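Quick heads-up: it's one chain on its own, the form predicted alone, in structure tokens.
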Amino acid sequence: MENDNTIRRLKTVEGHMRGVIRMLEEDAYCIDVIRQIQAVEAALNKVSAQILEDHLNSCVTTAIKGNDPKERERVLKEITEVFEMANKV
């Protein structure tokens, strides 16, 4: 099940975040902390991309093949909004 893989990845990220917190508690070198944070961000981006790919291959594909133009418009608008929010960060 794809969801199991996503949850496993997120639990790995959670472990890395605990490591970042520990580094800060132990007054680790700032650049090392930043590198670990960047690794966490990259891992989260990978999870996000996988979820988006799954969504495109299921919900969006179903809506586009369907007969409801409002549903097609809704799912496409959602995708646009996701990309707009990603660019605001």
The other form holds:
4 protein chains.
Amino acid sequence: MENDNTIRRLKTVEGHMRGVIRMLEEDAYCIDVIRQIQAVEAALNKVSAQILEDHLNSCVTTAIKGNDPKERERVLKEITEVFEMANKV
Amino acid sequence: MENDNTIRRLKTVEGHMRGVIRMLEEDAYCIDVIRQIQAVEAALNKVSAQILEDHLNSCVTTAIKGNDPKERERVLKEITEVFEMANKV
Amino acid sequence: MENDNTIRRLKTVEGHMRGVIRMLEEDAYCIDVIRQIQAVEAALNKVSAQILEDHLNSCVTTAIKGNDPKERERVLKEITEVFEMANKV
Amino acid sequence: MENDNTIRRLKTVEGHMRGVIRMLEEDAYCIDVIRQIQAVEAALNKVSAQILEDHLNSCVTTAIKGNDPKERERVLKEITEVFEMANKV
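Right, and the form predicted in complex with a further copy of the same chain of this protein, after the form predicted alone?
Full complex below, order starting with the chain above.
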């Protein structure tokens, strides 16, 4: 369910990106192209946040409520890792 | 020329993004999807930097050497704007 | 305990920032100043990730194991919020 | 002149950061600390953009109008580099 929504949003972003490629093919102004690439990235950030939210409410919650400390540690470590990477891209 | 290279790189990123959509359709693990989206963004950042470099060496250089102070001001303002936005996406 | 470590790291970053101010007072080259500001930001990102990791292993784990669904929802929502903001700064 | 303004703004950010350290010393809520660190980073981004703008209007303009192609190339390369790094921090 949530997946369908995420897929739909990513397909929109993909369409946006094809638009950027078309701009380049038609020799659009460089700065306009950069701005559109940045808009694509902003849209990707929103999709990532949505996926993370779903993940926290499903897998992470299950792992923390569960009895496997290794698994709990693993899912929490992953959250920190994608957070760190979010700061970098 | 530079455009051809940029278009080719963006098409690769577009292929990467279709791969991410496929991952979602095949119910891949959320964190793996987020990591791939972040990889797409890192690739987009590199393409943006390439476009900016070409732009600085062409349009910006021409405008600064030219005699139109308004035009010079405009191109420099744009550089600051995409730099500010780069900090945000 | 973890707090002491975080405080120490932030004090180091604060010292770094005083160094940047000194560079400006001594008319350092603009690009070198920008690079140092970016280094300060990279250090802040690392501290944030450390704080988030501690938070996930303490408050978040407690809330998810606990019996208050509102509280659980709240802590998870916050993670998504700081993740979204991490993409923006 | 512009320097004085930049120094004043960075000193404000430094004060903000001391506030964050105080929050940690007083055991503030982790997420509130992370949000304040992100606010510090947003402020640093604004200062960087201001410094870049001043730099474009002074050193970069001089180098491009000048007769040293090596120097022109150097200053333009630096802009691309800080832009790339802005995407990462």
